[in-house]
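Have a look below at one chain only, the form predicted on its own, in structure tokens format.
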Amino acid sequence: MNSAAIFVIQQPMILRDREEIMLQCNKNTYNHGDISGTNFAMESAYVLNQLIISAIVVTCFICTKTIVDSLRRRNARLTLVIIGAGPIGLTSMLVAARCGRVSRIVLYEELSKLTLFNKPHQIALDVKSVHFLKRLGVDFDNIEGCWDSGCFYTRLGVFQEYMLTTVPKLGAAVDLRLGTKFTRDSLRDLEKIDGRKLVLACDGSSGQAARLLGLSDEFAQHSCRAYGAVAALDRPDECQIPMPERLMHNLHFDLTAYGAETSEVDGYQGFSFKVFGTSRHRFMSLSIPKCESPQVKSLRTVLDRSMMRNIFLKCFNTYKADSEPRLSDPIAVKHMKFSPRLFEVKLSQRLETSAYFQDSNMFVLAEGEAARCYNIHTGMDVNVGIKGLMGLSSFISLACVVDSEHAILQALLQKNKDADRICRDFIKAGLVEYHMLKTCL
């Protein structure tokens, strides 16, 4: 009994122990779940903190890089090297001095200062070129010359003297190397200059700078859909006075005395005649839209120097300025040089006018007649080159900061597009714009 009682009594104790164990297990289970939840919350907070810190670091990096890039772009400068001190080279120097992106300007010119200042030939700046130069600060009131219909006429040496004395006063660091020809040794010196460089070949159609700098010598010939002839007359007894041009349109000539049948002129546009230059150095041009009129055929095929000389002689005496002396036959024979017959007017365009050389960190551009030229003297030839400089300031600003291959390529492509546009515009209407023709075909 006692034993049974004891058994009976002990059985509930065992159950109680089991219940306590179960309660303790449940309690431990609940505590473990709380700990896991706490760890998860802590891990989530840690990850969130890391993300916030990373975002702050990335934001600070981007802001710092943006500020540094902005400062770098704002303070970026380059060295500009100009080869040729003609109107295009000197205008380029003025553009560079005004744009504020050039730390130093180096000018190479083969001729001496005295030779430059005594150049006798006349240049004519059209209305667009005058406005462009005025925006650059050119004071035409302090340049010897004359005005006519918004165009400015002056002697080349006078213009060069004004530019060479004015630009150094603008505060830019200018290194004038007059009487110094640009050679391969000069190219080696140029490559030693630290930082980015922009080199402009402005030494004319017969210059060799573009080739020395690595640009191709290949040119494309474009027809301007016109025929022309030119004449030059030197009169040593006259003074070097700039004179406005004189022009006449729709002229026809009687060439029957030379055995040419030229009586049929109906339906054909006549010739345009133009006189320009200083009073001492006079130039004449004869031009006509491309056609097959009897007169054009005769003047293109008949090689009779007296025929073309007499045409220029008669036209000059008829349409010259009232203050000019007449041109006699002996003077014409002795002092006048002229085209013996009509030729096709063409524009020559250099196929490669811009390049970038990574090893020397150098941009190279051809400007003026080194980039494009034509085979007839219009009296306003300089204006085609000045058109090419109207975007030079923007290109200098862009060349200072471009650093990737894609950005450099885009800058060069834009420059090439501008060069092609200038050529297309001249082919389309250049002879009319420069008063060589009355209307386009």
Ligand SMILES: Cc1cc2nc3c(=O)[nH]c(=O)nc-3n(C[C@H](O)[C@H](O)[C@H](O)COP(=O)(O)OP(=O)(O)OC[C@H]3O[C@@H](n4cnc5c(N)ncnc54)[C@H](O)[C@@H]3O)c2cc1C
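All values derive from a computational prediction rather than experimental measurement. Residue numbers count along the first chain shown, from 1. If you superpose the two forms and keep the largest set of C-alpha atoms that fall within 1.5 Å, you have the rigid core. First, how it differs from the form predicted in complex with this ligand.
- In the core-superposed comparison between the two forms, Ala55 has its Cα shifted by at least 2 Å.
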The other form holds:
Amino acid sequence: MNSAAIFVIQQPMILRDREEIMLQCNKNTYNHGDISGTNFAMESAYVLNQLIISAIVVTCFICTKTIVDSLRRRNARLTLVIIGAGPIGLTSMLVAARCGRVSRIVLYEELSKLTLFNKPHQIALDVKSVHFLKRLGVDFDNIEGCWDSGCFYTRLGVFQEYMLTTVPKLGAAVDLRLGTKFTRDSLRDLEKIDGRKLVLACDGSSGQAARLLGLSDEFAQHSCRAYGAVAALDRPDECQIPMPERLMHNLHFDLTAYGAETSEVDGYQGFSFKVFGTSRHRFMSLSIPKCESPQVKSLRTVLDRSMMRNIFLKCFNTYKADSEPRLSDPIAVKHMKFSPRLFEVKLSQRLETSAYFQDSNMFVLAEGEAARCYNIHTGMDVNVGIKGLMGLSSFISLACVVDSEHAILQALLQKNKDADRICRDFIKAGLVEYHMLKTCL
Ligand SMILES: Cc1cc2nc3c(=O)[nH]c(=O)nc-3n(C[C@H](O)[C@H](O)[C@H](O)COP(=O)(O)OP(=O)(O)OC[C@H]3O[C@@H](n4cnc5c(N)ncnc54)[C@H](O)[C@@H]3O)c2cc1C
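Form predicted on its own done; form predicted in complex with this ligand now:
Let us now look at the entire complex, which starts with that chain.
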């Protein structure tokens, strides 16, 4: 029999120390007188013993680390700083209050509470935004507004008042700094905040916060392959009542009275016309897929203000709500502002919308019109910004825990991808989605 066979190392052996094993080995060696075989067996036993001990130590280490990591992940929180209490900043505040990953929310808004609550113009929440906000607990029964085809129309000030009064009651620690402009000096306040921070620049299309926070100020201009014109009508004697939009597609205009050759309409898609806004602040948009029809050529090149004014005036009186007063020529001249010619509809996309700054342990995101906006009012503009917030909760959860460079980069890449997708979708079909065009070209 091979002398090594007598060294059956059983589990209790693990507890013995090296000397004891040696003793045991020596004893067996003496008994059998096979010195080289015994040495080999002794070494094997020792190695096996060490392997088992190492395996147990590694397993214990992995288990402990997994438990500690999962506890750390579960309890990780960050401080969220929001700049701008527009609809996007306030919806972000709601997302953060609901996601349970934010220890404190700080909101900077340069305007006073009163000015915010009195913001007159309308916002229109489309079906997707309504579902998103409902899931976050927004109680539409308690917001003054009106419904039409699943979309909700309300005054911006009403929405802001609802958010600013309900979100702080959700239990998250909220520090509202209304009437406080975020400036270069505010950066010092950010540095004083301990731990990880996420700063959201939601300060609108002319905001400077993203730049102050270190995001590049470069924008890309994308053509939406359409032409458009807009008009705004202020009727001081009317109330600010939210109204559903009214729209009409495939309109053709006879512009021969202005010396324009526009009789040839066959084969070209006509204009889409939309009226939206409150009963006092009425907005109109005219749009058409990019083409070189005689009408389009005339409206892009002939600079006769009365031609465009008459188009808006006629369209308004034809497609307005029955309850609305007609628009007279003198009122149009006095109270209606409009684009004199068709312009190319463009989306302006901030190229850098997310970043991480290691020194200050701070993520920065640009959202809403600070990240992307376009040069035409669709009457549904707020929804593009809300789309950007649909992944915010996941980003916050991720931003709380990521620590390796690779993981941070992955989180930022994902956010950038989402931002790109929103722009691509808008360029491809946004004008159709927001009823500005019937079909894309
Ligand atoms: C006249 C008009 C009519 C509109 N009509 C419609 C409509 O019918 N339907 C629709 O859906 N949308 C409409 N919109 C668009 C809609 O209002 C915007 O899409 C939406 O408000 C954008 O939200 P936001 O939060 O990104 O930016 P904003 O609403 O612009 O909010 C930015 C906020 O940041 C604050 N801010 C800026 N800089 C700082 C700073 N440094 N520090 C602190 N605070 C700062 C500003 O005071 C502001 O409150 C209209 C817009 C206008 C101007």
